[in-house]
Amino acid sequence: MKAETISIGTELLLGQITDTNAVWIAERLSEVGVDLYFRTTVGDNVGRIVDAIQHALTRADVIITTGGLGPTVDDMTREAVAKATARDLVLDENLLAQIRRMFERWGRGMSENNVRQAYIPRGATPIENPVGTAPVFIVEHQGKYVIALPGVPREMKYLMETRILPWLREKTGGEWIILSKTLRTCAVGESQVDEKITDLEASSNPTVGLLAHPGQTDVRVTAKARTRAEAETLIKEMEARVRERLGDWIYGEGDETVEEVTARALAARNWRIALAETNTAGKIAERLRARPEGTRIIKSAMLLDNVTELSEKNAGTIAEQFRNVTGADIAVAVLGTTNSGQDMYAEDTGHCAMAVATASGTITRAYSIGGISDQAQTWIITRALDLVRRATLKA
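For the sequence just given: structure alone, the form predicted together with a further copy of the same chain:
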């Protein structure tokens, strides 16, 4: 069953309010086996809402609208749904009585325009809204369904939970389990990851998608099945294939950070690290120190301010000598240019060289990235931590 949500409201379209409803609905729909394929946001204009609903009817089985069911002239959903499904609006006496009762309960006078809320498209199934004044309704049109819900989040969620989701569950034949697992890579570009798993990304269940972050790329595997066990099996199988392709580009899972995994690796070996930084200004040491293992894994951390030779060779020498002097198990040196404010993509972005020295030897890298901009630093720090991680796991 394919769904489209239509969020109605000028303040939503123009960003004055954040559309939390659409996201909440998206999450709940997947749980009942309904696939959300489109979200449309449109302002308080009958013609445009009609356009949105009519086009949605060509590409979805279930259309859920939120908003526009209030009592004011700007609330046009009733009229728009009626127009879009070629029917007129009729006054439902039961709904009108419910609205009156609600106002009586509150001890407030009902306005004339609240009567507007008791009109629904001819033939629609009315659904009482016990948590607000806007009665909602479902219209069946040419085998498709248009469900009109209030925009007030609390009311929308209540009605979705108690009436709509159970109804949808019946239509799709029951509950689905959706599980996801994220595998995290770093120190490689999104395009490099994509190249290795292109065919896997074509899979429809589980789906395999890439999510790029600054300096790293996640691979997200999502499976849908009738039972948790089935979903877990699907994920496990695909995870194995992804790992086979990406190998040690994958540093962790879920929301593990590089420093988290690196700190754990160091602690597992009972290793202590010595760090010599330049343009990263101590942030690499800081990130490791902030971990629970922090105090155990840092032997010494130093800032160098007069390094002129930013070569892999010099980085290697500094790392080895620093390791020697401090008696650390592993040492990392990051030598980078310190030009300020350079955009990472600017013509002359600077340069950095890094080295990690252990008893087994020294590995080095060099990049045409430097400077002290946030992006450059994130990029360099991620790679330096990854180099430490690899050296620690390999030794």
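Having seen the form predicted together with a further copy of the same chain, can you show the form predicted on its own?
Below: the lone chain, stripped of partners and molecules.
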């Protein structure tokens, strides 16, 4: 079963509200084996909502709308669904009675405009909303379904959990489940990861997809099967193939961050770390300190005025000297240009040299990126933490 969600509300298009509903619904649909292929956002305009629903009906089996079921004139979902499916709106007396009871329970008088909420498209299946005044309805249209949910997250989640997901399980026969696992790489680009696993990305089940972040690339493996055990087996087999190709490029999985994994690795070896930073302005130390294992930092210094040579050799020398002076098990030196650049959204021009020194030797790297922009710092911090992580693997 293919699905599309339609989030309704001009406030979403203006960026005044973040659409958390669509993300939550996507996660829950996967649990009942429903494939979400499209997500649409549309403002409070009947014509455009109708267009969105009619277009969704050409490519999805089930359309789930959120928002626009309130009592005010800009709540247009009921009217739009009716028009999109060539129906008129009719008053459902049972829903109206339920809404009146809700106001009585709250000890408040019901406004006349709340009557609008009891109107649904003719022939729709009404679903009472016991936690709010916006009833839900399901319209079957030419073998497909339009489900209208309220936009208030608390109400939407309750109705989705107690009414819609059980209904979807019944429609799908409860026979499918979709599971995903994310493997996280860092300090390598998306194109490099893609080159290693291009053929695996052509797999239809499980599917393999890439998601790039600054300094990191996620590999997502998604399987669809009749049982959780079968889906887990499919993922496990594909994960093994991905790990074989990417090796230690993979630093973690799920929501793990590189600083989290690195901090754990330092703690597991009982290593103390010292850090000397220039253009990253102490942010590597901040990230490690934010972890429970962050107390293993014994020295953090910002080198801004006394670094004249930004070379691998100089970075190595500073890291080795810093390790000897502090008595740390591992020391890091990051030397980067500190120009801010002309464009705040662009990578700063410049360069960076870094080194990691341990008892077994010193690793140095040079990169053609520098400066103090968020983009540059994210890349440099990630690569520095990755060097530390790799040093622990060799210990």
